[in-house]
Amino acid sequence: MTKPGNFSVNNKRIQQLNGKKMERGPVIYWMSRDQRVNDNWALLHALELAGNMDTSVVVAFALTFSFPGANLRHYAFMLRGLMEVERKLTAKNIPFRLITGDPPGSLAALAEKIRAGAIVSDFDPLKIKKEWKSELVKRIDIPLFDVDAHNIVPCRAASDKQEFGAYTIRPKIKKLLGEFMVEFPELPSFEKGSGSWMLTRSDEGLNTGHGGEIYSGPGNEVSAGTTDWEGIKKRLFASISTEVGEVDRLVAGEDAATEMMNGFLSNKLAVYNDKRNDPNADAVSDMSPHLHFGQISAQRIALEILKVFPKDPNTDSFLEELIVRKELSDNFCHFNPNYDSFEGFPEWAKTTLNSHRKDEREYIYDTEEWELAKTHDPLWNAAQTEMVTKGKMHGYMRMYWAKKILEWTSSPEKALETAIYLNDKYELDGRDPNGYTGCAWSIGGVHDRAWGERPVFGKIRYMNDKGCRRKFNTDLYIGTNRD
């Protein structure tokens, strides 16, 4: 056995949400945002923690059946690899636990039974996990730690505000890079029954007091690896709406998102500057799923990237995207509660935004007609179908789609709340800082500057289908993806 520990975690990745002393027992990993066993800072630190204090860990992942604009489309595709995620896990001899219901109360609930020592948590920067969080800091009475896991240069050590736009965070991100681009440590092996707690057959499926449970499989001593996921996909699927369906073309899980990570490299980098923004040149990566899911570290892309073109413009192109562009979203999301909302735009977007309020629409189309691609424009149908049927939308084309939406409907509050809307429940990576930014930025114009002024979009930045047909074959597009 690798006794854990014997590795030390940035500690500017770790803030601790309370102010309780951990004292010795079991340390509990709250899985959320980062689903994955390999080069997750978070369950590293869990296991610092616990070397330090001579106990063990217990992964945990808290399952709500109500996660907001969830459906099957996205619970299939997490829980794919949460699947994977227990293999591995059990593999090392740590054991993992699935608990439901509301995740604040199940948490205490099982923090509390195990007589855990203290929590650790992914950062995350939206709203409904930090208040999980804040609810969990009032139900426990040992230390809740939260590690950024998910981005390269941590939220909170880029920047202590939000940033205006790319150029502002990116002189701050490349300062830090080298100090956080470095490789992870190999995470420890335990003998069997050294790094996990045991369950007897009287906790199956305990009814925490909070509308949660914990599950696990029959026998009279319960380790690692016994989830019952086929009770657990029986349950949630008769509690979700199932009218979004499953994506066949994208493989969940971690070892999927390595191979594509690897064909990547491969594949498709060398053309990535040239062709990243036409969508029907297949340049790029199609990781953001896996990202959102955390089932791929962004840090662990970007050291194998370094490791094979370290000087190409094509890897600049790429990183610029992959750790600039995306821990600003982050940033955004972070330091501004608003970054779902109109109030959230910055004050010249709104200003000009509310003096064309009353302007003219060519077109105005209701949530329903957008849903179901019903608009009189073939490329904007083709989008959405391509999201719909597909799980995922050419990063581009997100673009053009959500600043058609603008121009198309009666209000840049209305706007926003379709975009997000369609976002949420057709892409794999909805519910994502990314989407809310990107959203935000062609509807709001956060992160831009202001244009030229024109009908409907005041000083938005304006797109149209002349631009794109300047950039890439439309009618090859729009055929690819008809209804």
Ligand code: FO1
Contents of the next structure:
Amino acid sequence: MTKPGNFSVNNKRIQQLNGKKMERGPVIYWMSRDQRVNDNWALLHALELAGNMDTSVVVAFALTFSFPGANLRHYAFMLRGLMEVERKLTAKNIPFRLITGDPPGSLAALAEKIRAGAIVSDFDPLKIKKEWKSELVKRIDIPLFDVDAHNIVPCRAASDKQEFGAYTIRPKIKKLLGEFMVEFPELPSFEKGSGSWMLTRSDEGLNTGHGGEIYSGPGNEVSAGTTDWEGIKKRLFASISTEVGEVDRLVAGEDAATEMMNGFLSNKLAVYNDKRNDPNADAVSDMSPHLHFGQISAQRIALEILKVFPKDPNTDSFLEELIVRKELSDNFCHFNPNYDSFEGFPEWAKTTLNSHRKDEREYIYDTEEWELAKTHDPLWNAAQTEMVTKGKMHGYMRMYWAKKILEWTSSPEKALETAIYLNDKYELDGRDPNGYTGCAWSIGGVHDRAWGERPVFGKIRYMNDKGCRRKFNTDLYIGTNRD
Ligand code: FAD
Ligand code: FO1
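Next up, can you give the form predicted in complex with this ligand of this protein, since the form predicted on its own came first?
Full assembly next; the chain just shown is listed first.
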């Protein structure tokens, strides 16, 4: 059994977050943002580290019951994807461990328990993940690596600062695409008991036979062998909000994501450029929930397009969204810690919004009226209803939806807070850098320019229902999204 020592994971994807030296012991891949087995540079790097050190790999997912803004709708989708991850890893004889409790603590406990030699995490620009990693670094004496498995061009390679907009990051990304848009190496299978690729003796310690679960510390549990998903779900669903129902329109998991990608490429890509801004046309990929949970790699989607489809306005505009827009969001969140507050807006936007703070608002709604879609505007109510009932608002409507919240709320801060609250509570793809950036673009002019000045908006780009009516059949959209 040859040990794959090198999966050609480009070094520019990898950053070591502490100065510790590799020790002899299993390598933990701490799966978090990129919840998939195939096309996962972080998993591949953990395997190549383990191969070079002649040791084994354990994939661990630290499940917290209190992920901000997350509820039944999101956890149900995520857990379904994780169950498939465990099945796929087990088929390759790569052990998977679901650990619960506070992630930094439970990771440190697992590393201690199996005397791990290193931990590999996946890059995530959100503050919560940076906090988890800096907390973990304080509790371990082994290397913690961070691998960008989410972006085609790694966020830290594309730029070393916050970019002004798509027009400034696009050339930087395009210049590097040749280096990073490569085919993924095949993920090998590891025969059971194949010498060093099996877990070291210490892992046996995990399987202590307490019904398959051991407790590595108060509140921290480590599954062993196959995870007791029903038990986990029972405990999790008893402790989170179940007010927002599951979305059954979209099937979770890596296989379903691949099927959806193939369906989009063969049936919808050809009309994407013309129809993508028409919420009545089923012309967009619907891939954002699977991308958010990392159940498919954006690089996989791009590779499949470039392999099969000729360069044309449809592929260009889809890849612009999938690569430039999506990676611009990571750039914004990574370099701007105020990505979810008024402070994070560009200076010109703060100035203009400040000078219109006292403007008379034609309407002022409170959170409950927004949440229950009880405004005077049937088009806005339809967009809110689409998000609440289907778990995914059409991209064009998200801009209109957020801009009306700015127009009919007492302050820009309240507007941003309301938009993020509703977006993260109801969007299956919420709690994502794309969402914080989308709200900041709509309300605070991030990545946009100044437009003609008007009440409340100042020079922030304005949208109204007349503009929507010119673009698509608003009555049809309202009719299909009635509560
Ligand atoms: P497609 O048009 O098929 O695009 C394919 C992929 O490209 C998307 O899945 C996404 O990864 C990326 N993409 C497309 N548009 C954008 C964009 N404007 N910015 C960044 N990436 C983009 N996206 C989220 O993933 N989560 C959110 O919570 C979210 N909230 C938003 C809130 C507002 C106010 C706005 C204006 C935009 C928001 N977006 C969010 C961005 C965008 O609307 C969605 O990514 C898109 O609608 C997802 O649907 P799709 O996958 O069918 O899109
Ligand atoms: N990541 C984790 O590592 N552990 C979790 O328990 C967890 C829960 C969760 C719930 C909803 C949600 O939308 C995301 C969640 N994430 C969790 C993070 C997710 O994996 C993504 O990394 C980020 O949300 C996107 O950057």
